[in-house]
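Just one chain is shown here, as structure tokens, and it is the form predicted alone.
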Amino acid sequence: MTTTLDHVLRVQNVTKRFELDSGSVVALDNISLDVQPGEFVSIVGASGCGKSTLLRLIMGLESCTAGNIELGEINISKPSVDRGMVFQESRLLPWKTVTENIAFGIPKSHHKKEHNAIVQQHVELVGLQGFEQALPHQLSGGMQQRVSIARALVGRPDVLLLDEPFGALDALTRIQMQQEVLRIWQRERKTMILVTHDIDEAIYLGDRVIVMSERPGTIRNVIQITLARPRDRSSSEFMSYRREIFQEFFGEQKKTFVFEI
């Protein structure tokens, strides 16, 4: 199932403004970012800085106030099968089984025989063999998110967008799901963009970590993570990246408090 992709995702001078009853709010201000094919990019920032808004713009669920976003030579203006998205909540259809929920992401043009084979491939990809006929309420939170990931991948997108997909999970399940996503990324080599509040998660998964400012969201720093995988969260190198990102948010005084007590 490994694919070779050649589409660069380009975010070019993007600004997003929302018009509210209370006035105009600038969520993103002049964001520019290139994401290479097969790259895993993590985005961190304070709540309300526009991280999720950026993903929604890339998905085509929102339109840019200024600037543009391109995938390859195509300007993004609406949702498309070349982009898949996983949300914090699983958003599964409660009356449909695992296979039926995954199949919901397959374009209608697929032949029925091919359709069934693709669904089974993705059941196996996310490790849900034996649960094909289970309903969402019969699954754990982590298993529900595996179904969501499979549903987002089943349309064979070039880019997978992950919007705080593990935020509602307990700590151990969250780590397990991070490892699952990393395994899937290493197998599929699809471009992945993760929004998270968890700095360790961003470092563990990302080739780069994009650090965003408070609203209006801008890119404060781009940190290249050069650690080999699998990454040791307790290593001095990992801690050094963590310290660098904390310093972006809290400065020298808070960095000392966090790491030297």
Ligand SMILES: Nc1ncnc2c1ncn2[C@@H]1O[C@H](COP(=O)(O)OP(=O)(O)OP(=O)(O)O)[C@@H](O)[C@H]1O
The other form holds:
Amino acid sequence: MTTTLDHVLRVQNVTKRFELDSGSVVALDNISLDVQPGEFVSIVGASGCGKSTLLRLIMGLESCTAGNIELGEINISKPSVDRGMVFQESRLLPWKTVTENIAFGIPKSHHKKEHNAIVQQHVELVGLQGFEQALPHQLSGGMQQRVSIARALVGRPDVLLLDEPFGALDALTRIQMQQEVLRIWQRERKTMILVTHDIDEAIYLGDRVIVMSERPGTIRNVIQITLARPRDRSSSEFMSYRREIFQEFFGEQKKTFVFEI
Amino acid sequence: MVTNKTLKIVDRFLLPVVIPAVLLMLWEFLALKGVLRSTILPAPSIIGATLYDMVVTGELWGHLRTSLWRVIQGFTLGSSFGLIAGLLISMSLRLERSLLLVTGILRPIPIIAWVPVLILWMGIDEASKVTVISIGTFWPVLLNVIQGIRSTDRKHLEVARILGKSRSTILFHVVLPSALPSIFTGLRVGIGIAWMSVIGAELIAASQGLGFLIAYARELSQADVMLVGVACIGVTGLLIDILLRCIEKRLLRWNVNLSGNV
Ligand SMILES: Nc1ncnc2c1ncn2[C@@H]1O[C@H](COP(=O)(O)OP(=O)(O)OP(=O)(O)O)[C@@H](O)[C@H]1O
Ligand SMILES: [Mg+2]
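The structure above corresponds to the form predicted alone; please give the structure of the form predicted together with this ligand next.
Zooming out: every chain and molecule, the one shown earlier first.
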């Protein structure tokens, strides 16, 4: 396990085209991206620019039309437990309790004896003590998403992919969850890639913010965030990062509009 | 508050009891007045007396036990086959396609139509009756298993893939649990049909069982015995359904759609 920690995630000249009856859609066009072990990368971009597609390719749920993706020496072609993923919907199994759902994330190779201890550890990691035996429909949206994160982490993946994990939560819960993810990331030192619509969220969490452009999806800009954590959302540096990213989206002419958002 | 609560009690418990009781009294009254002929529709009190007699002598229980035992055998057989066939068919589109015509022809055949055929093939004793019941059970279980498995949430399957689960883990932890509500619907419909099939089979040819009881009473023109048999079929059917609903509720605690309508 320790050796894999040094593994860099390499996305090399990846193009993804979907063939439809009505023709083909180029979702991603020649994307290249290196993510260092333990790095937190945020990806923002307009709806439909291929963010989910990129994560699904890294996960191995889809295959690249051109180019390739490597984690360490290994070429990614199918899902594997060295990568975990969290979606916008928690996707918990409704017939399993919190602990059973988390335990579902443990790979088969683990010893049965250790299961309970590992699961309990992750229940605590996401702060769900007291809800171990609850069923998903008895939890709030935020709590469900915590379970989903715990399930993705319990298999000890090197890379955690988060596809708009807080998109369906209210603003306050979202901020709380961002702090939670930050804490988990600082503790576990996993590589994390977060797709989000929320520019504040991207800046608050990311070492880098990747801005994507749409149709076809390409990387428009990469912004290094050098603020120390935890970051103050109302600081002037934070604001200036925010302004910079807004400008990437709307261009210079809409600067005045940006301040109001 | 109080009126609300009493209203609820009236609604939930009194209404289902009071209405039948009133009807029963009306029936008794009409029978007493001679409006209803006792050879066709005997008074409730006469039926009640017959029922009491048959319970005390153990005659009713004997017939009921025979019918129930046939249903248990046939239902177990039919639902097992339905479950296995459903699993196999829903996993292979090719298998489904090759069976499409066969199932299409076999399925609409009324169960009762099988009785004479099966008696010819298997003789008049238990085997033919159990087979009839299992055929009746088989179809609803089969169809609901297939439908349940086919409607497994793709997103859950994707999660299982991401977590690197084996085929058997996916089957037992994702596919089957998600199909369980549908499978239960199949089982409930199945046992209803099983219960009806056993009576049908016994009406045609039997020397024991509730169906036989009714058929035999008809030959002797014992309307009260017939009605005891009929009532016993209804009550037993209801009890079986309640039992299955209870099991379903226990097993499918997670199914939010269920809690409302039980
Ligand atoms: N399975 C698919 N089949 C065909 N086209 C697809 C498929 N998945 C995605 N696409 C297309 O690829 C493009 C990118 O989709 P993707 O889901 O990656 O966007 P996104 O950036 O995640 O959008 P959003 O922010 O709304 O989630 C879209 O134009 C979409 O229509
Ligand atoms: Mg998306």
